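Only one chain comes next, encoded as structure tokens, the form predicted alone.
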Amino acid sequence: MPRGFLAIAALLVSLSLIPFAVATKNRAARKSEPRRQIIPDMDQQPKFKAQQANPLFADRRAMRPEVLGTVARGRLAEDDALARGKEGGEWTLSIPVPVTESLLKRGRERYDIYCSPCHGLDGGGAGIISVRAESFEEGTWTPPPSFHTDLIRERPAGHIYNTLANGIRSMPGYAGQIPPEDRWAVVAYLRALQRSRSASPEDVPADILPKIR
């Protein structure tokens, strides 16, 4: 083995590690500017942010006002009762869609998916999530209310629709998951659940009443 071979080999190995050490240091270090990239792949794109000035427009504003006459894509929410649950600034008292058997079936399907985990299949407030949360006895869980209390039964349909869309207290809103028509279907099914707890014999069809007595 030539003299000094080991020393030269050790030096070369040490020098070969320098690029990796520099790259590691640069990745871990915090910098005020983006790192240099050979192929940027659109990682840093020039753009105007909200409230910035933009010399392209006469008013020098980057945020552009809405174009007059535009509406949300695929929907024109002209009917306040249908879209927001309000009429004349007040909660609508009735359901603004025809309440049919198919609507109630759709409402039950949506209710079972989105509402029953907390409120229970019967609307009594004993859903599987609520029961499990209370079993931990941590004191941080807010039990969901029963839909069969006088307070909830007396609430206008529009109020319940708004609660489903936008949430209330610790309950999140479901506007992103449930479209307006399905929200009203849930409200209709909820009214059916409430009616089932407070129905009288006069509410039962005459041909069915003898079978349940």
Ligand code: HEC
Given for the second form:
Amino acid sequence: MPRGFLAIAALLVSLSLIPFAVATKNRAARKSEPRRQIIPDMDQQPKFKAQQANPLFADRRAMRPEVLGTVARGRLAEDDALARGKEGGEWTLSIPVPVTESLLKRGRERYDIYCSPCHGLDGGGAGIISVRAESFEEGTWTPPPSFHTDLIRERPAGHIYNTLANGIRSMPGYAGQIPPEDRWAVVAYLRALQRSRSASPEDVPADILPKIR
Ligand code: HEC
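Form predicted alone done; form predicted in complex with this ligand now:
Entire complex below, previous chain first.
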């Protein structure tokens, strides 16, 4: 090895670290000028992140709490029956919105998306998740009940509304995914599913009856 090789190698290695040191120092330093960017592709976004301090507010919190006594636009849930399924402290017995064909169609669509995986497309309780969970035989799965029992048939509409919004026992609530209008649509469709199992020929309109006999 020629003499002085190690010294030169060490010097070169030290010199090669200088650009990194300069870059690191510049990244950490606070400057009043915007940073120079070779490709300005939105990696500089002035904003306050969660938990950061914000000198604009007296309490210096960037995350602002809700303003007391205010309600977000369109969120004023004045109607107890509509918003909570309750009337005078009791569950509403009937659906507080007009039950139209389009409401039922919407309800069917929402039901098929959010409820059928557990409760089954027909409400019998044999949804694909439940069938699979039971197949593991772990004994930890609470099977969803069939909607075609007297117990669920006699549940007030408001009770079902509350069940799908806030959950019940081991079932989670779906208020986050299903807004109030749609919740009633799902309740209406659930009622239609129940009727489909317990209907009599008298329930069929007279002009349609001959066609299905
Ligand atoms: C992740 C599976 C799952 C999904 C999805 C689900 N449920 Fe349930 N549901 C259950 C289970 C489990 C129970 C029984 C809970 C218990 O007894 O612990 C139940 C119970 C119920 C009951 C009966 C409660 C009672 O005793 O009155 C109703 C009504 C119901 N669900 C409606 C719905 C509707 C409507 C949807 C769609 C928005 C839905 N569920 C979505 C699992 C589910």
